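Here you get one chain, nothing else, as structure tokens; it is the form predicted on its own.
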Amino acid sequence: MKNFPYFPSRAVHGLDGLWTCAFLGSEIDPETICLDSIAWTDRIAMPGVFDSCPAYVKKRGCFALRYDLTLKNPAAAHRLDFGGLGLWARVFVDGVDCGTCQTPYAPWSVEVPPSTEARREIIVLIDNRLDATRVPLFDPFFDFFGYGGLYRSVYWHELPALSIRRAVVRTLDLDGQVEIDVRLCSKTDLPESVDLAVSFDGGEARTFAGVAVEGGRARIRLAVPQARIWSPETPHLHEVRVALEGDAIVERFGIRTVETRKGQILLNGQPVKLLGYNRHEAHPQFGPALPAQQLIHDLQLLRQLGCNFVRGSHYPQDQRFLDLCDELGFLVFEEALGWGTPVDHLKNERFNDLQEVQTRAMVRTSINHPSVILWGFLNECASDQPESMPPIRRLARAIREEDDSRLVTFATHKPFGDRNLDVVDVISVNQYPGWYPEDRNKERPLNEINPLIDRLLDHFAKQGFEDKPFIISEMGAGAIYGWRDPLEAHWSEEYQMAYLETLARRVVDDDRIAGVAIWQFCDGRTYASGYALGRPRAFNNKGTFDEYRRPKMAAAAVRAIFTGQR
């Protein structure tokens, strides 16, 4: 399953499938490793992650891959497109270092050296251990496993002398006018301008010559024939084909308008409120390398909920993912990597440049993508101190600066002491009332949850921000599947169940909270330290799936409220 955008006149080589490698060991240095010595023993499947297959489960350390590639035209320039990776990797080919990626799970790319010969080598370097000097965007402390391996699909272009990166369609009224924003890519100075053929679905090209370029893009306002809007209950999508001399790209995205106003998000100008769920890319045997026969049943049991909503917790999200996303009418919430930040982290100079560059490189890829409403990032940072102002301000302004036309937000979990509020368009809380209760006394804290969804909208509204929509980021209780007890205590599908009513009821009957995302929708594993002490099976067990997607009884539940079935 290949995501958009597509590239019809150039010669793009998909790198699925099998590629040879090695384990180099637990204390090897990546940055010293002679490529000629390396012995390659096995084969493996990607995109996929070591950690999860029989040979390599439980090591960390350094892997090597390496794939043999023949191009269609040696001469021209290069590039190698990473859909996403973990936890670092470092990429050569034919011997030659192409760069570093320190940006877990965000789209990355590498310009590749040129040469006269047809056969090519790529090797990438995979390391996984938690090292906070090599990849200081993920913690030993974060609640989901850090899986090594090429997560996502790697192209390789075969580039024309001026080829286009991507061509970015902003939605400029529901009647179909659109700009389309052409980013451009050179071996050599850009012209000054450029002439573009310009057709939608298929039909007819029109032209537009002498179109100039600026800062690297070229700009067109235009209507859409036959214009359709997007919504969940209508996806209607459209596809844009932009050529130049020499090159094309096909880009497919949807017209609507998201905005606010008074506590309410606006969808082409109706109210819509989000019931879904946080999401974890995660299976006992993928990790975070999903087939695509996996996402579409994962939506489908969504579907099956009633949800219109999916959180992608806690980074940047597969592009098949939000294709489908797109096609089947969802909502998404699109966050870079972060969980838990501590001041010390936001104060670090090097942190918050990483975290700024993953940023933009998912907001630069997601873009064309209706289904994505809201920007986030840095879930559950330390909000609450002074130190959080400037990373969070920096990321808020990136985000803004690479698209102003959706939401931002992040996830705080310090709602009452957050110094950052002012910064967002959408608040949003993570909380667990009655799960981790303020009174352990309770057999049973349910209510909890409603006096607590009390303090916080009474809470915003005395701050200032009665008008910024609210919604649930992160809410749940969690069950060990088939765990059956007539008592109902804590880990007992039973007591999950009537958590997940008591929520669902509160947000679906009360017009100020805008949404929320239940946490979560399946088991996700998580630690292999100590830190699994809280976290029994070494799994957040609070989906209301389990890791094999196997339905808990909060399912129905939380089906009859959303559904309407109650």
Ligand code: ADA
The other form holds:
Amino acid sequence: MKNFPYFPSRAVHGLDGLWTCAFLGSEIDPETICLDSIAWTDRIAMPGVFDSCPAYVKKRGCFALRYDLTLKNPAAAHRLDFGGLGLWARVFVDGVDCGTCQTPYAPWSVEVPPSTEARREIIVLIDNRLDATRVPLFDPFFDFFGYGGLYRSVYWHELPALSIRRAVVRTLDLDGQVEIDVRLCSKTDLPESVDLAVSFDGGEARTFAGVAVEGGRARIRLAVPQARIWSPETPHLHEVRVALEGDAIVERFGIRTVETRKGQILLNGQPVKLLGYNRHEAHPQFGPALPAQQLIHDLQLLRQLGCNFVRGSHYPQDQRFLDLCDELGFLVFEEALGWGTPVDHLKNERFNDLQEVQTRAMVRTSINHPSVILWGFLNECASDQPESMPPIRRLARAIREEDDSRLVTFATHKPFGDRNLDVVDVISVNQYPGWYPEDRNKERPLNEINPLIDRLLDHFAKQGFEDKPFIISEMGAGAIYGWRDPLEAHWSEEYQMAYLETLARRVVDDDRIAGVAIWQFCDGRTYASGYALGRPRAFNNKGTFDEYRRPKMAAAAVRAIFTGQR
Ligand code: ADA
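Now show me the form predicted together with alpha-D-galactopyranuronic acid, since the one above was the form predicted on its own.
First the chain shown before, then all remaining chains and molecules of the complex.
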């Protein structure tokens, strides 16, 4: 699988494979570890998570990883790019501390100190303890398991003196006019201007001499030859190669626009209804470090169900997954890590600073994926409280500064008292009528679903928000795979099927609803603590598929409605 962007003229070392490792224990303080004292006893596959490996299952503590690398050009500047890791990490190269990561799942990079040696030793200390100081962004009450490891690939870049970080492509119109924003890095001062050679889809290069560099960016506008529009039905992609002296980048992008009008989401000027699921990056054996086959398999299952939409709950996504969404024509709601954030966190400046860091990193990294149409953050925070207003406004502002070409939202579970709906482009609501029922005395309270949706629509209209598209970002019911029940009660496949039928029918039939992300695509491991009392098997069982992607009865029902057979 080819991943984007790639850098055809520089040495980039992918560090996937076997790493040397050692579990350092649950009591140890990762701040004071003496690297020389580590007894390297084992080997482990990375990307991966140690706590789903037979030898380290159940362990919470500090885990050391080592990789020895031989460079082509030791004198160059170097950078390590981590696609996403958890829950906390500190990186050393040749014993020198290069940085600490406190933003689980988010893309993260460190500069590597220079050396004349070709052989370099990378040590990563990973900690998966749910420690509020070390890992402020991941709380023990999160309804998904907090694994320890390198969730995604790591790349070592040997950088030329002047290097290209990204070439961000922005659609200016659907005839194929684009802006290319070339983001530059240099160890020394950046030049005032650069000469660029730009070619599309392997075609001839056009040169742009003396392009001004302002704030580290060189921008040009031009037309893509034989431009073809990206959409879920026709996911045409283009590649652009941007070169300057000593470096080149190949980015992939799609020509498409996204905007809102009168309560609808418009893709390329046409209304689109989002039909899809929330999806965790989760598997019993691999945790969040999924092999490419699984990513493809998941999207094929979603496609079979007639979906065009995925909410990447609840963290920045694997870039390979977004590449696949681009190729297969899925629309994506990507969000920064957050879950049920209480007021005390929202008042905490360190928490808010890290939120902004990870949100900006997400946007910068995913910015060229045409599949991503919605940016989100802070899933289900205390958004009905006044303390939520500054952080929510801060994150929305940060996103729009990074990218004003997409829609901003956050999933609220306080829709009737939310103080922040003025900020968003799309109102996203998480509610579970008929699952966590209003009336516990009622058997099979499926008749709570439609009245709640009516109330929501009515409420937003009264608030003056009827022009903002409304999506159901979560709704769903649990079912234990294989649990068939003549009473069709909670946890039975029958109840879940009836629930999702009611929901899917309503969304498809009601033009005022711009979309749905059903909770959730597949079952996933959650709490290993007392919080699991409402989670049989210590899994969140609201998957339409179980954790091995075996379909429950609801799959056929959703498929029939989403594909228009019923
Ligand atoms: C919330 C949350 C999900 C999941 C869901 C549930 O809405 O955003 O991650 O925990 O509830 O299953 O109850």
